[in-house]
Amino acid sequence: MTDVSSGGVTHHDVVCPFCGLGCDDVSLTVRGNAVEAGEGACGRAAALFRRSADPAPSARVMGREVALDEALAAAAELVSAARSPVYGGLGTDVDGVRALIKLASKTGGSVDHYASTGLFRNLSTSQRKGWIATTLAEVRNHCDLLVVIGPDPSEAFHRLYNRITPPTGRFIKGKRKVVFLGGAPSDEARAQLEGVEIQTIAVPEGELLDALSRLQGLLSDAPAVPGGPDLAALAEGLKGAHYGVLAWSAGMLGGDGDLIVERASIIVDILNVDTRAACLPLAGRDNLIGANQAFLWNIGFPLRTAFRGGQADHDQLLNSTEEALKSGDLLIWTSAFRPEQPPAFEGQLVAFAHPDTIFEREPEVFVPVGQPGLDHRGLAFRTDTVVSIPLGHYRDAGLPSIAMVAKGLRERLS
């Protein structure tokens, strides 16, 4: 729906595509080139889709301005000549992405998203044991018992419990209770919970995963543990929980994050064989999700695969962004969401990006490019992988997708 004033053009319901929840109630007023976001849009969401009224920057070779034509044939002379390129960022739509697995498949090079870090951290439990996961509405309707292992997600996904927890549930008896284990909720978290019974249960530095194996032990009926924090009533909640839930954020959960989310999992599989009990990793930033599931259809592997000799290659250590800028003499860096600096690179690089980015050297060759759902149509993924959410396009800034961008680059290599 639409209104239109001398004060601009009003967009509402908009989908916003950054964080992953795939918020579909937001405002968006445009005025030529100019956007504010309005009523449902959080802090974050507001920030990355506000735009001035200037216009938009145009392409550059070594930071002289050009036309899109003559910057990709520079782009198209510096891919040609690389020996080992590194495709990084992908922060763009399914489209884009698409668009860059063709291109890397073409010319060669590792390719990863900046914010796979979690996803790989989720991905190694679940290709080991698999798991139970659930889906938000899942948890909006059914949870009882929500359990938030390591700090408070909603630091970045910052309307998550609006999302999935309001006091009642459409099949949810009582009560709803949540438990904040190794974290606490911040300000606006408790505002967002009122009326939802919280517990904080405090977790020294370092013993997460120590917590999580008492828990398990208790759920077990294995001889208790002495030391940490105690965690019987946690152990006897979710025994009796209706349906409970163990939620995290794993790109927040440091250096032990894969055994945390292995050991979560497996907390969730004790509780099903007498209650029903399911985890819910959170991830997503950028259309991540999006990402790799293009990679699973296209490829038949998942992100940080790598292309050499006409040969896929997954490789979650070798091929993620840091080791592969080790070898690497050129880095392709697309991020359309924000603007998100690339990695500090020796080597030469091509920006297809945000036309707000701030790099710390010039590029070789800049190309500004419209974001998803406000420049363009698009399609994303939210966070529990199952729903595809459709991205509007509410202004005309003469910016291209990252799409008709990877492709021009493409059709431009012999």
Second form
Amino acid sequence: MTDVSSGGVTHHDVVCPFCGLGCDDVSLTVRGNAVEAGEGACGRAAALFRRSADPAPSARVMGREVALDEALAAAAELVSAARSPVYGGLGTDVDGVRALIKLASKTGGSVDHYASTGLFRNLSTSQRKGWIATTLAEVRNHCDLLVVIGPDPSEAFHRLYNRITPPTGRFIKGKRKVVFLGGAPSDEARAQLEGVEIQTIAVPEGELLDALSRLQGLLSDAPAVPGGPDLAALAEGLKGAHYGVLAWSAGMLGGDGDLIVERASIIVDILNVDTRAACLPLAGRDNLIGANQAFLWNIGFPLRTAFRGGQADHDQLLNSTEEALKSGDLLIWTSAFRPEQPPAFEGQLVAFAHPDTIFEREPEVFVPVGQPGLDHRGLAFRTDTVVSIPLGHYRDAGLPSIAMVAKGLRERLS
Amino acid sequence: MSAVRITGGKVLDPANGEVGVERDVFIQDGRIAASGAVGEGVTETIDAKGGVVMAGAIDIHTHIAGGKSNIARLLMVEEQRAIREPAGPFCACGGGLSTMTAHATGCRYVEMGYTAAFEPAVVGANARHMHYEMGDIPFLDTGGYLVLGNDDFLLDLIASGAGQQAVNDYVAWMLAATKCMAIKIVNPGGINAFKFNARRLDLDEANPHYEITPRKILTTLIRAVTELGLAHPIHLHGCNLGVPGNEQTTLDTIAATEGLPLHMTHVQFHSYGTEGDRKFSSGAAKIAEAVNKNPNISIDVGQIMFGQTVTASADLMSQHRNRGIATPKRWIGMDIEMDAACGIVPFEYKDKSFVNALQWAIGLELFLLVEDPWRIFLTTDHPNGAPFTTYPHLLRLLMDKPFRDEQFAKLPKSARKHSILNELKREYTLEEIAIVTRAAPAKILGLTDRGHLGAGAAGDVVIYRDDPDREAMFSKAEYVLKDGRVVVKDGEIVDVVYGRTHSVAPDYDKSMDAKLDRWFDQAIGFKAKTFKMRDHEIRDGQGTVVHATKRSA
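Switching from the form predicted on its own: structure of the form predicted in complex with the partner chain?
Then the entire complex follows, led off by the chain already shown.
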């Protein structure tokens, strides 16, 4: 749906690609190159969609403005000469990821997404032990008791409670309840949870894992784990709930986040013997989940996979961007959703990145790229890994997609 | 213009009544041409002397894509590390066997002479992922069967007495939105009931929330696809998968159809009796007898083979029940979006296990006891019974009784005692193999231009060396042509091409749009128009091949 007025074109029901909730009720007004988000956009989405009327910047080589062709030729020289390329960022749609997989499998090098820390905390449990998980609409309709573990995820997923815990749900009898265990809802979260019973259980700093162990003990009639807070009522609540959900944003959990995730998944396993329960692991900024999915179906491994000599291998420690940069000599940074700054690095830098990216130092090659869901169509995945969302094309600022740029670069390699 | 002439091969084309006729086959511009039509224009001649020429094979039930396949890859990381796609000019750095990646899937299928494979479990919420992933599988034409029968919108329609017409409109709306080609039901109502904490649901047991039975859901959807005029009948994964004694459920399900067409899938897993001291026995004879008597029923087998695999199903109710037998000990379940669910449980079938050995024998008994090759299909329910790469071995088991007996003799005595397999003398002929792998799948899916070599058919042609070792023969085709292009030569891939995606789009009353707009806004929490797939999303804008239905758009 679009409205045309002298002030530009307003598009309604635009799908938002940023946080992983996939809200699709955003309105965008486009005047030439300028973009302003209106109704439906949360504060963060509005800031990320906003564009000035300025023309898109040119590509640059060593700070010198050049045509795209010349930038790609320079990038091809650097990539060909590189001993150990590192593909970082990966903030792109599924087509962009597919093109980067093809490029990296040709040049060799490790591949990781810049926001994958939480994903790998989750995978350390799901891959090794497994879990019972759920999706946003299941929570919305079935979940009578939501337990949010650790810091409030709505700091990253702004409209989370609007989406998953409105006051009424199709199968919910009585009042829905949300318990914050070891975290507290923001004011905005409280506003979204109006009509829902909220309880906050404080957990001393660093003791969240102990608290979950205590909860597990209470559910499995194991010897009591000493300490506070008292979680007997929460345990009873979960046993009595029709469909309890344990949610967390693994990226916000601390260093023992992987153990917290494992403990939560065990609690859900125990509950499912007699009643129903599920995990809702939240992670998924800038199509992180879509990048991981495309890796799994094309390569067979999750992200943090490296290509060497025509073979792929996965190692979630060695192939993280941070580790890979220690031995890498070239960083190929891709970030189309937001002006995410590449990590500090002394080697060479090729950036296919958001036009507003501020670099600590001028990259050897910079190609400004369009945003999926604004400058071109694309596909991104929601945080729950099941639903994928179609992203639209709303303006023509002359910015190529990462898929186009990566393909162009690959074609220039001998 | 290009034209290929295949000379001197024995043509096996049962759809057109040709059994081993030695004649030339012509392919012009990607399609089979009549011999007189090509004239002087032949640009390539292939000598097939001593070979057998068939249409490209079609797999009607193979889990090749989607969220559950990715979960399986994630869980089976050891397999992914151990089995990598061999490096070569057409390598795509993938891997796996039971969890094979997209590019490898296309390669391994086409080497065996398969040129089409259909994904039988597309959960609506995951349809977009499914299509993108299928688009990365080379060589194969694909399509998906949409999973209905546990979706809350449908159960609500049935429970509230909205009527058959409303159900038909909804089914048509969902097919259009997800670009699928058939309807699959998985454990009708059972997956949904598990969300309300039911642990089992028999054919005549009511769903705890909607108070409707699997029988009601099944018969309503059978009527819907019949009235919409879909070529493929309801593709049913029945109640009580894997439960000893489920042979009765399967027989009752056949009776419930009242003569309307029904395809029952991986029936091996639904053919278990409770006889013997272990309370587990073969129901194959009873099931085969019922299939033989009811011409409206077709089945695929879901043969198991011994070895490590992973079971991936929308049936979380059953998979939760099976979680204790996971090998290695890990499994993932998901409730999905008011739509369905999934459960992924790694499993190793062992020939020393009484139950697994008998499962193996039950599958083969079904193959040999069902008389009409047009109503039984060759599947392992990849990867649930075994990876599809075991098909050549399975073909030899069906075609070679001494070989079959040799394998049977290796099983534990306790299992052999419960099977009549060594009494079954039947050996499938090459013609029957051409039927169960080509002609019949095309027919039951309504793919009129596939599975045969008549003029106008797709130029998907396979030449096999006529080797008495049928396993060797079907493992590597001498030649495979996809849409008239040579893609396999001497069992090796020589070119990469991509197939098309097939769908149906029966018409529906447009008042269904408003109802689903409201449903998505209120229950699902995003918009119906976001859910609906567009043509530009299929294979980089190619769109689907839309097949005609009785009630056409």
